[in-house]
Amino acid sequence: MSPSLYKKVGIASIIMMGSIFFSRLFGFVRLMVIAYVGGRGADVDAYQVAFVIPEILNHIVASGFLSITFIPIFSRYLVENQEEQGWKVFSIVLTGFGTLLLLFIVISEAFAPELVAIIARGRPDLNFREQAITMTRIIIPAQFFFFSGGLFMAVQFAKEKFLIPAFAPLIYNLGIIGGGILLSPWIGMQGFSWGVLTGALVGNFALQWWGAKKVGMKFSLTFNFKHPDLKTYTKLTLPLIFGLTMFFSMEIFMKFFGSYLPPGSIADLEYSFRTMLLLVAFFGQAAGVASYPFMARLVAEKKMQEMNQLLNNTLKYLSLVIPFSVLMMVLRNELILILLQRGNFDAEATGHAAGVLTYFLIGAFAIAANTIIPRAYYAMQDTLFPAIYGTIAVILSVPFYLLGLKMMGARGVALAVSLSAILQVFFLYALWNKRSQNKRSKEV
């Protein structure tokens, strides 16, 4: 790979490490927030459970999957000097699936009832489920800003512009502690779901069309579902819609199995979870972030070497969670006490989320590999094959949350998250060395 090539990638993981480190940090000053107002309370189990039906219309229309998904369609125009070509099917994604999108939020609103209903099939009490209805009302119409923002940040990663998308997670975890410390006094747990509608708005659309048109976005609302463009995506996001990844399929576990559980597990979980996904973010996700534009470019270069290269050396980096998810084990109560223990979380709370961190350190490094090794899969436009590995994976994987949930309660749906994880990428890299002939797969 040459110099300049690595130089860029560099200066692009920098700019994602600064932005997903300080975007998880404030996320931590967010979960703060939250534990210092509700504690390991029912309320904060309902507002956890709020996220579910919003998190599964942002996969079905796969919003997380777009930098994926477009940039290779959208990178391949600029390599051929056809960018207005490339702006004609941004503009055609965003005008169809955005449509499909509205038209789905409008059911999700009036149904939300009978889907809080299903997802906390274990929790039948009528307080807890009237306040998870409101705050998912709430806070639905987000995704519409989480997947139009997506496409703009998506335009604006294929022109190696990454300084503007950097801000988008910082301004949506400030949106939602500002919600919570202004508005909490007058409406408890609400005003952080307000929150969150809010700093979609502003990060994720308001800022990110703003750049998306200082890289040159033209966009007219155009409706074309015979263009071959339309048809490549969709077929690239079919499967990733239909298919359940591993982030995907942990949030919703982790709430379903949950609602089984004593009122102030799922937030036991959500404590735990997030304060380990400081590390995965860290190594992990700003690393996948930047080296996947340039993967989608060395495979529409053709050269599988070098791209390999890229994968391998990013494995390599990723090796530094091991050390400290092991000093985070050792460290687990303190780290729990400094970063929460204060206002209605107390002692107690600390005790329980402590000792559910210590299982989900178990799979850091293989969910901090995990924001890599797909992306050489989606490099190569093939999400058929991940989405049909995830799914199996995480079917499979049901055995260990009921075995866990049975004998351990909310530290045994941790272990799941995390034995399902180790498993499912150890076999997928496997599986991707033998199919590009990664050679160089055991240096890693």
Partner chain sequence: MALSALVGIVLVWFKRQVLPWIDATTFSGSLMIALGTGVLFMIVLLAVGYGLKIKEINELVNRLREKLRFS
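Having gone through the form predicted alone, I am curious about the other one (the form predicted together with the partner chain); can you provide its structure?
The text that comes after this line covers the one chain and nothing more.
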């Protein structure tokens, strides 16, 4: 790598790390505001359930994976000095998948009552259902902004512009916080839903459209389902759509199984899960983001033993999550009180969330390790195996949730999340060791 490229990568890393840090910070402030306004009321449960259909739509068009799927295709045209062709493919993908997404949005809006009834099967309460349906309908259109905004950001990344995309998650979170604070006195939790839509419109769509325009975006409505690059894009995207990731399944299962529990339980799960994620984000995300480029380079240079050494060392570093989890278990009540106990989030709510937090912390190490181990496969350009493995693991984890729900309520659901995470990561690492002949894995 040339020195100027090193400098560019360094600047980009600083911008993205700053963006991740502030996004996490604002994300937690968002949770604090939700706790302040809604406490552990049933309408907070409804607000959480309202995210399930939008999350599924987001997964269907793989909005979160555009850096893996679209950037390589677009970058190839830039390298070959065929930028016009690159914009043509951009238009084809945006038109094709954007239309498909709009179609799904219209269908989901129409069938929101039926879909919410499936997701929140365990909660037949009419007022709860009505709240969840209304908020679902408000949030759903935001998925179009996430997808198109994701493409606008991808072209900026490909052109090595990082500053404007870095603002997307910050403005999105500020939108939710602002919506909640300004509108909740009149419309309660629905204020947050309008904040989601506004944040996505401003941060992910409008701002990124402007950013993409600045790097020369050329868009024209183009339907061409036979274009070879659309086929390549679809081929790359399909395993990601059908592969269920650990995080995706956790988010859905917590709400689905939580609906069978008394009102406030989904809120308990959400507050404690996000608190546990603070620990995972602190150790896991930084290690994952930092080690991935090196893993990819070592694989490219066919230095598998060095790559394994890096993976083993990263996992050893991550084992620090275990004593910190113990610290958080000991201080569970104090932590929840300090972070969330304000406004409508009272001492009783603290007790509930703290109780659930302990069970999430059991699996914190595995959840952190899951930000690293699949990257070893990605570094080998293998997205298919983790996708298939993830889907099988998610299906096999269902009995844990059923048993946990029946025996221990919300705490059981949290324990199921932890146990399934531990088993998923353990077997994925064991399979990796066998495949890559990782001789020093026992050190971990």
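Rigid core here is just the name for the largest C-alpha set that superposes within 1.5 Å across the two forms. Residue numbers count along the first chain shown, from 1. Just so you know, these numbers come straight off a predicted model, no measurement behind them.
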I want to check Ala379: does it shift between these two forms by 2 Å or more at the Cα, with the core superposed?
yes
For Pro165, state whether the C-alpha moves by 2 Å or more between these two forms after rigid core superposition.
yes
Core fit, then Gly86 C-alpha moves 2 Å or more between these two forms:
yes
